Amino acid sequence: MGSVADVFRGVRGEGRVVLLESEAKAVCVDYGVSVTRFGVAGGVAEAVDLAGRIGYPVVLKVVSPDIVHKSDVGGVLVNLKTPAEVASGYVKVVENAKKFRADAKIVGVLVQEMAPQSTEVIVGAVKDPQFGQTVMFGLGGIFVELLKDVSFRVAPLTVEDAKEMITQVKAYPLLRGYRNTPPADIDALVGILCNVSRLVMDYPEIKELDLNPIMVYEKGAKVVDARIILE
């Protein structure tokens, strides 16, 4: 669990509560839960090495503290299939951070692995005053808003609820195949909705988890979005 606990002392020691996505899906991994290859890259030549090693297409997100909604920003791009199509995005993502803000501390820029189209789900999690931590899981996407299908649990969770809270949602037919949609991996969601929950009781400080979206396919799941926030 010492790593988890730096990642967090080395925010709490920044003055800051919100991780940034790379220190979010490096807690991911820590516990267990897939994420889409990524790593952060300081300059250009960097984050064509990194996209080189991790496999093209890939997505570029700028880095920064001071920017919580990248795509809002122009700070995403995504399906980048070259080495200069990297090289001239990793300018662009961070000159669209300092347009936005021109006192942004930019950190890097975040390569990752584009994840093939699939299924999107949702798992969340949310320190509530009365319960305590709770788990949550959903279509994820756009869906979360548009339709609000989710379900909820009490942390922490058993095998046993993680797969009621799957099959509880109205989607639930969509996962286990749907015209030509293949059936989704749901031990792999089971698996990680029962890591997260471990996660969150480990760390009472999470205030706020929320992996949107997670590509499941027919075997396994990538988180491809995190964000935790601490209290």
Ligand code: ADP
Second form
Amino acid sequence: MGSVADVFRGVRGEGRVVLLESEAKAVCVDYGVSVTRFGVAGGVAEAVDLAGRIGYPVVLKVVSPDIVHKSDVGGVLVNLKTPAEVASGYVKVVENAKKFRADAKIVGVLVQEMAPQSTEVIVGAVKDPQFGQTVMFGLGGIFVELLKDVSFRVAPLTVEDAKEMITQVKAYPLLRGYRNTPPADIDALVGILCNVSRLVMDYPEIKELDLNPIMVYEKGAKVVDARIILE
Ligand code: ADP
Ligand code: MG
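Return one more block: the form predicted in complex with the named molecule, after the form predicted on its own shown previously.
Everything in the complex follows now, all chains and molecules, and the chain you saw is the first one.
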């Protein structure tokens, strides 16, 4: 459990409680949760170099402790296909962040693999004052925001619990395949739910966790954005 504790210590050492996306994804990887391949670049040349190693197309996101909702400030650019696009994109996302908040501290730019579009799901966890660590599952976008079609279980989760959480949501038939949407890899989602449960049980100092969205495919699932907040 060394590296997660190290990440948390580093975050607190800087007087923060909100992890950067890069930090939250490192924690996910440590717990066996697949994320889009990524690296943090401190400058244009490094971003182009990283993009080449990750493989085009890529996504750029500003990395700043002062910006929580990155796309709201123009801090996310998707589907960049060439080194030239990465170079100008780097400057753009930093500029947009500065426009939002002139004194925003910019750590760098996250360069990541572009995940092919697919069905989006959300996995979350919150520390309930009464029940303790509680895990949430739902389908992305309107299903969560508008329809509140989500399921909850108190951690720790068994594999059976995780399966139930998934089959319980009203939108579940979409995950079994519908019209031109192929069936989703339910086992991969069960794995993510169980790993998240393990993480929040191992680290009671996690106050909130949000994997939103997760792209789920016929084979596998990948976390595209991750947020973790400590007490
Ligand atoms: P925010 O901080 O605004 O939530 P996100 O990292 O979630 O930023 O990015 C916003 C949206 O951009 C995501 O909901 C997703 O639709 C898209 N996106 C972000 N990263 C990727 C990626 N690696 N591959 C594909 N789409 C992505
Ligand atoms: Mg997001």
